[in-house]
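Just one chain is shown here, as structure tokens, and it is the form predicted alone.
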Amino acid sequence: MKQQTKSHTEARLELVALLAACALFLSTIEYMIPKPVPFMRLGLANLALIISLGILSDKEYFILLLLKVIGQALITGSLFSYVILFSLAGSLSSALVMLIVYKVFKEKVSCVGISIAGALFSTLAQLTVSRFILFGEGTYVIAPPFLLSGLVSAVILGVFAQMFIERSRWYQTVSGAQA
């Protein structure tokens, strides 16, 4: 029996699905870590977004983002609560900024810089939502720990993403096939 090869479209969809599965796995792991505030997260699932910058088209990247946000909301049970607003605001702003920084400064900024930029904008977006939904003017009180934890998480995720991109045979194969 002749073996059929996958079409380019099928292979790309499988790649997005694989990265979404990784994001949701990391999100599940993160969900098990206690949080002082429901929307305060380490952002482990963003690792899939950082890694995907060099291998997905813009359209595929935003499909991955949508799958990540909806999947996280299903995992955490927040799909129909105000908490999804934090996820949407943070994830969308972070993803947009990371994509822009990657495209504009591709040769000048490492995954650490991209991750820090994403974390900063994610935190700012979530603080803005927080101001209008939860804390009002008191949001400035929670801003420093959020910014600090976001910076620390971003550096760790960025270092890990950079190491993965540099050392992974899978990544080298996929990024070479995408070109």
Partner chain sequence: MKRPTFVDIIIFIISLSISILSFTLYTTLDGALEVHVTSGGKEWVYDLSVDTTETFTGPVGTTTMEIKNNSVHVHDSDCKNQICVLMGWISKPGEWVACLPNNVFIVIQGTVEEAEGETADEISY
The other form holds:
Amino acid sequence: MKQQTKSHTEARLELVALLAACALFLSTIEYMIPKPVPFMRLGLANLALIISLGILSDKEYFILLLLKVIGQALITGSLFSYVILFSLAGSLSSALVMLIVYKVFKEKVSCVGISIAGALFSTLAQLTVSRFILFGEGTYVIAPPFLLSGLVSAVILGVFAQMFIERSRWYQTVSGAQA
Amino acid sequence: MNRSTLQITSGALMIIPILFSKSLTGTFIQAVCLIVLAVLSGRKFRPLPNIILLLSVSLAHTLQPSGLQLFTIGSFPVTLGSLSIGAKKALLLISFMYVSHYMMKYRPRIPGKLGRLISMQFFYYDRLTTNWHSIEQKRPLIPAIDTLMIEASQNNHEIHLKEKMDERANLNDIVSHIVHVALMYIIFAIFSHWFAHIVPVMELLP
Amino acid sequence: MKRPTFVDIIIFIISLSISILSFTLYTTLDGALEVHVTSGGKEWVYDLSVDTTETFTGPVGTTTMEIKNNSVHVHDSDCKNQICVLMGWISKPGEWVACLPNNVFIVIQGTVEEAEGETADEISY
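Alongside the form predicted alone that was just displayed, please also present the structure of the form predicted in complex with the partner chain.
First the chain shown before, then all remaining chains and molecules of the complex.
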């Protein structure tokens, strides 16, 4: 009996690790897509977090968040650089907001709304960091285009995430396994 | 001492002279040295992102004028002081980026439960990237990713956590790391105030 | 795909309004006051909201200007009459302090909009 519970937690951890790997995989894809503005980000890796809301428990969700940030930093070698500050601020605030929106509105909100709310707070947090370490007063100039482009990519990502959870067989198996 | 520990410790020691450098020229030379060290550690150097960072951060700082006016765009003054504040900040960020690359030459082994989870994450990551190349029909995207996730989560009863043996640092490693760290402190010292006091020519550098 | 829900649309509208409202940041930027210093044919520009101390060299010696708490004054000058130091602190656009013997002229300027409003005053000087 004890053996079985252990293998259950083990299976859950493997699921978290798989989703974290998926986030990492998506950020590698994003890295390969050429962008018009170098600082503009699509936030493809966020897809893994949005999708995991319906699969993981709160604790597992935050473990995933941590793995996503550390994994990205390990791959790009930026663990000890300023990039980690942007990554942490953006990921943490958007993850928190997405979880809150998901918990408060439940089935009244789709991935699109969750994605937009997350992106808004991610951009705001990153602009705050930028105000202090990167652009100084110049942040006020880049803020409007960043907020707008963040909104556009959030809508696209949200639609994609929603379509994925509706059509994916993999999602059906893992979300069913939890209940 | 293990190699990865030695690498991370030397990088951490370098942060002090980088952070406290007062001179723009000094910071620039430190950044160049760090890029060379990172490239020697097997990291790639791409000039374009660094140039874009340098230009955009310098330009952003011109919004807050400070110092000699070089020229105006309309009624907007571009000043030497704000450009150099921006350039120094950008060079500092570039330095930190490459110190980080340098420190991460050997992927550090994180101990405990978190470390195990990260190894697991990278196991799946390898699987996802290899499988993705072998998937023939990548469009439409959703079924392709779906197949990828199903394949990756199957047959995982034997997760091989790749643990590269962390070698012990030999004398050669230790000496070269001491040289690297000393280099940063020497650059810092040369461009610091007391040195300019001894060699007054240094006062003329920004 | 499911149609977007009511909550989705509300979140979208909030996010869009914040993005559009953020464009007003551009106008607040124009309101910043600048300190212009002219000396020996060159011009220096500083932000009035950033505290700093700067020294300028003229024919008589040095003149040191101090910016503090959104005001500026001449802290000390090598000139004989010391009028510039006695003129005290200035903080409004169009106001100026000068050290004539040392050829240092300090004036506060508003950017774009305010500058236009001040021209009338400047002419009437």
